[in-house]
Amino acid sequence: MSLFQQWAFIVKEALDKSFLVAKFFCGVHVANTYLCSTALVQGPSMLPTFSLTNELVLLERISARNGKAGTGDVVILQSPENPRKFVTKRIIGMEGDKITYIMDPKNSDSTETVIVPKGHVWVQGDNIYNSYDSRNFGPVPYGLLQGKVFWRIWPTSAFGSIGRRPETVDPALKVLEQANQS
């Protein structure tokens, strides 16, 4: 075997390596940004069902990209006021939903009423004493929804299924209306 026979041979072994290695990341690239991928969810808005400190999560994508985020599910999405920032917060009303809401639950019980434009969702934190959403910046439009929280993986304590929360009512409102039955 010749020299050159012998570079070619080592050359197309590399090549045939490396082509093998861009697949993968070319399948992980795609994997990430059209069906599942990590992400970071910290700060009080979601308390408690995120904790204060880093939790790692999974989230769908192919939900907000067909359309079937929901009211109650968890959802990372991109802020309307600050592009390069994500925010998790849940869905509280879709398109047409009509929505009370107390404007500001710190230091009032006056309430507001919005109806979700088409194109749009409303979003709120588990923690409204503490969360900057939809009652701040108001609906956000679907577009900005990155995908569906599904899965809590750390802190391996807390892992398992996220799943939708059944009772999608602003707390501090029920609250209100029980006061005013009475």
The other form holds:
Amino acid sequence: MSLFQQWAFIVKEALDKSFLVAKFFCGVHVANTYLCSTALVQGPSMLPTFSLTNELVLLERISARNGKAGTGDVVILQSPENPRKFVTKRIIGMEGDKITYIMDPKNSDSTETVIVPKGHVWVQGDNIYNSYDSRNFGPVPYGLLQGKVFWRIWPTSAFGSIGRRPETVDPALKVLEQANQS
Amino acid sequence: MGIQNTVMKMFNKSIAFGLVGITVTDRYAGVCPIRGSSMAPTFNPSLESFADDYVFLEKFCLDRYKFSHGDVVIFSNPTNYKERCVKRIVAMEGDYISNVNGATRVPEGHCWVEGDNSALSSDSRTYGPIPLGLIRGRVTHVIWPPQRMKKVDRRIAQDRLAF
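Right, the form predicted alone is done; let's see the coordinates for the form predicted together with its partner chain.
Every chain and every other molecule in the complex is listed next, the one we just looked at coming first.
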């Protein structure tokens, strides 16, 4: 084979391989954005559901896109105060719900009531004593929700699904639940 | 057998094309039609044209969320996340917008958007400042109809900012 033919063959091989890599990358992107992806969660705001140290969870993207993420779901959302930061919180109320919340549980018992506006959700961390959530930044537009956390894969000792209620119920939350239901 | 093979090949090619197309539209750039006249005369200037304007939007700005005054952006409607709206950024976080009651401060991570056609536009004057996370892309050019192809310029509305 002439030099040109050999060179053309190598170039064709290289292009084919790089197309394969590009298609694989696009497939991974589509799966991560539209189906299911993983996330690392950390911080004290979702104790005792998630511990302080890093935990690897699976989040599914279909509910957030279809509007099926509802009250009780743990979701990952872009923080309204910094679009490059992602936070994990639980949805406490959907649009139209009346939410009664304790503003500052460490210092006082005073509650406030708010009605969640159209197209927004109210999110709170399970650990209301140490969580920066809708009580601070207000109701969050539904468009900021990234996905619903449904399964924890690391640490393996806590492998399993994430439910729609916090793991244990704080007595202060029980009072609020009764106030919200009545 | 030959036909089945060809069909499988076409199927594979279209799946690959679809995946690549979705990735490019999500991450890099896309094309979008403009509906409504809230951005007249920049987009859809007259009610009698049959076709909507099509615009080219770029998504590289979503990497760092660095937007400037006067950018035309497409974002999810805060009152209904399934809809997209296109408006111009009038004020960024930390700026003050003048309204009848004095001045409103735009909070951190938010921006104030308004349509170029103030009379017919439902924008931040209705639903308040929007979080930057709702933005889905920045409009750079009008690409259809051919007689209106142009670059979309940044227009700074100095009269809406207080101080």
